Every structure is written in C-alpha cells, then in structure tokens.
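One chain comes next, on its own, written out as structure tokens in the form predicted alone.
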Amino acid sequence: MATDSPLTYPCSLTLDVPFPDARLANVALQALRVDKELSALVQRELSAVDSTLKVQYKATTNRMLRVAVNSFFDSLALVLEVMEQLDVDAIEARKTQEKTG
C-alpha cells in the first residue's frame, strides 16, 4: 500500500556569493530566480542581502544536490560573464579600482 508521505530534504548547502555592490547582487538575483528547479527532489531559495547573493539548496539525495548546484554554477557563470561584458557601471568601477589599488 502506497503512502503519500511528504518528501524530506536531508542534504543541504548554503552559498554566499559576494558582489562588488548591492545593485549587482540584486541584478544576479533577478536573473537567476526566473529559472525554477526542474525536480521536486530539490528546493532552492535565493535572496540578496547587501552585496551578497545568498543561495540555499535542499535535496533528497547528495546526487540531486550536486546536479542542482552544478547547474546553478553554470547559470551564475553566465550571469557574471554578461555583467562583466555589458554592465558599464561595473566595468568603470573595476577600472577605477584597478587604478587606485
């Protein structure tokens, strides 16, 4: 006899991704939150606190956690690359920072 027991998520990971400022952390948050997790075996929560993107993952197995986090890092790498190429404010801030320090 099958039971409809709720899923448990014993595997978890919390990531804090620092950004140069709060605006860029929020841009990353907005870009990444549109992609929902494809599996009900994984839960993800995204938030931006000051200049840090906070990511919390919960999964039913280590394998599902690894797959989800790998996919997230691929998406994050793309967001960072686009920011670096197209965000004029970030580029100017980086040039100023390189000159002064």
Given for the second form:
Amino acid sequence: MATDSPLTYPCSLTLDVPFPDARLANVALQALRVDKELSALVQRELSAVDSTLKVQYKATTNRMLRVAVNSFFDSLALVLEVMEQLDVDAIEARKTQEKTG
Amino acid sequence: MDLNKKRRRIALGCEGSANKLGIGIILHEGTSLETSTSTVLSNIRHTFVSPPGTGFLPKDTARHHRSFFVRVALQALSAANITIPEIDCICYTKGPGMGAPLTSVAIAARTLSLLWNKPLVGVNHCVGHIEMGRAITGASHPVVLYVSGGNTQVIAYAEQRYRIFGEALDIAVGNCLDRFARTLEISNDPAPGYNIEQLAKQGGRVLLDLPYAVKGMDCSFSGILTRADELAAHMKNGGKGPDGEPFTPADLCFSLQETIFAMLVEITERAMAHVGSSQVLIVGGVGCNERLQEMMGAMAAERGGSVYATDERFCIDNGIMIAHAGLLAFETGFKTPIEESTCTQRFRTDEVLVKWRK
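Return the structure block for the form predicted in complex with the partner chain; the form predicted alone was the one displayed.
Now the full complex is given, and it begins with the chain already shown.
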C-alpha cells in the first residue's frame, strides 16, 4: 500500500486571550493544555506570554476548526468563572461581605 | 511534612462522571490509620435531569457541569465553614465514566488546584463508592455489590486491591432500568430508577416472563431489556399477559425488578461463598432501591449475615466519596501531577493500589 500523504491543516485560528496578570494566564495554560485534542484532524498549541494566553488552532476543515474552537471556548469560560468566583481573593471578599453585609 | 502527624486533614472532592455534579468536603482526624475518624463537612449535589423518554448525552451533561460547578463549589465551601488554607488537597474523578463530563470537572479541579496551590488527587469512581460505603456503614469485610447506571460489579478486597469477582457483561443493571424508563416514558426526576421502583410497588399481580441471564459469576442485561421493550410494545398494542388478562406498566416494572435483582443476589451470593464472607455492602445509585436491599437481606440472613447500605446522600454519585477516597490515598503519599490529571472512560477498580489498607 502506498504511504498516505501527510495531513495538511489549511484552516487556522489564532487567539490572544488577555488575563489580568501573568499568574492567571499561566493557571489557564496549565489547566487547559492537559487534555489532548480528541481528533487527529485538529492541532492545538497553547502558550503564555506575560499576561496573555496565546492559542493556535489548525484543522483539516473549517468545520473541524469550528467544533474544536467552540469546545475550547466552553472550557476557557469555565476556567474564567472559577478564577472570578473561587480565587483566594474572591473567597476572602465574599467572607468579608458576609460579615459586614 | 508527615501528613499523618497533622491531626486535621481536609480534602475537597469533585464528581461528574455521569449526570450528577457533586462537590464534597471531608475531614479526617487522628494520627493513626486505625483510629482516624472521618466527618462529612459538606456534600452538595446538582443533577442534570433530561426530559421523559430521553437519556442524558455527554455534551449536554458536560455543559450542565460547567454551568453549575462554581455554584455548587461555593455552597460546599459555605456549608463546611472552612478556609482555603485548611484544605490539604483537591480530589477529582479520574474515571471511569463519560468523557466530556469527566473532563469538564477535571478542568475546574485543576484550576482550583493551581489557584489555591493545593495538590491534585485523581480518584477511581468505583473506589470512591466502596470507601464511602465502608466509612458510613462500618462494614468490616463485606462482599461489595456496586450497582449503578454505569457499573455493575461484585467486589471483594484482597491484598491491597478491590478485586472484581463478577460483573455485567454488557450493560449495567442501572442502564437497563434507565433505558426501560425511557421506553415507558417515565419521568427522570429525581431519577428514572427511583420512579420505576415506585411504579413497581403498584405491580405484582402478575410476574411476566423475562429471560434470567446469570452466567457463572457474571450476568447480562441487554437481552432482558430487549424482551422488556418487546413486552411494552405488546402492551401498548393491547396485548394480553400470560394469564390472558391485560397487564400494566406497573406489572412490567415489578417483573423487571424481580428478575434483575434476583440475578444480582445470585452472583453476590456466589462471591460470598467463594470468599467466605457473610456481609454484603451495596453501593451505587441502584443500591438505594429498597426492594433490592430487601432481597439481598433475605439471602444474607439465610447465610447468618447482613446487608449494609447507605442512604441517597452517599449511594447516588456524590463529591464526598471522591474527597474521602482521595484523602485516604493522599495520606499514603499519593498525588496526581497536573500534567497527568487527565480523565479516562475506562478505569478498572482493581487498577488502584489500595495502600491505605493492609
């Protein structure tokens, strides 16, 4: 059998997600890069540069790209919500508010 | 720092392998394995219920878990009334279960671990059920029947492993019940199995003939489900039962329960004879079923033993069992590095080294 030609990934998307600081950008990076992409038709690269999370998606078709990026946004939204509501300072603020409120 | 010298150890556990999102916080006190006590500080759960006639799909279930994670976590923290510095580790369900739901909870657990600078502990869902059952009931050497929508296993502990003596060969007993509830379009609120149990109480006039599929130490449910679905279709078309009289959904539910529970009692008894135990511990969502507990109790009593079961707070999927089993592992030095904090749909119960027991 002839060798298969390597997959090309003509459809790509780059995202720069700003965070309040480098610590939070790194937390997002570490939380989100653990799970591998489900499909071999999609490739992803994540990195943190200062307070920005850089996301690079490549896929074989626009449909695969859209599905993968939408799923990434769902996970990113969860990470952001956890940061906003459950970070150490947020919990502290809630406690202080409960005491005085 | 030797963790076991620390008198109070606290873990937060996150569970989401099926349609229940659970977050619980547990306290272990005491310095030795033999005398340590466990206290539930909080155990909060929110269930994703799909409309009658449908089941829960991975994508929707994951979306539910993402939507409710922060809310449930805040409730758990508030009910436990502890501070973040007091928490020793974050535990999460590594598997087995449904892929997207598992991963959605793992992502949130990793985020907490990084924000709060606490180690992560990946937990086997089945081991969570077993350890919580042991802690709540105090059963010392039981054969464990773990029965839920996703799992059906007969387990006995030996030499630091929970060994599987028998299991369902195709679908779990709870899956059989859940899918039959869809056939009859029974409500999924609070759970399909619960509603089948209530409806079955109104049946009993006739025991319909369903295949009885015990195969040695194992059992099988897909053939029974097929036949039950056929009978349901027959009933809807005005068909009559074996005695020439019409039969009802209640009769179907009754017959299904009697058949599948008798099978579970048989394979449990076989394991008890094999292992020489007279105690049975039932864990998992199907373990809430009082008819199953009654039938198992009758068998255990004949053998001079007894049945141990927990209430719905602990037999239905929950976060506290993940916190408890995770903290037990953490106390032996077990941790999951964040790069390894993936989830897996298949995770055999006997893969876990139960270092916290002799």
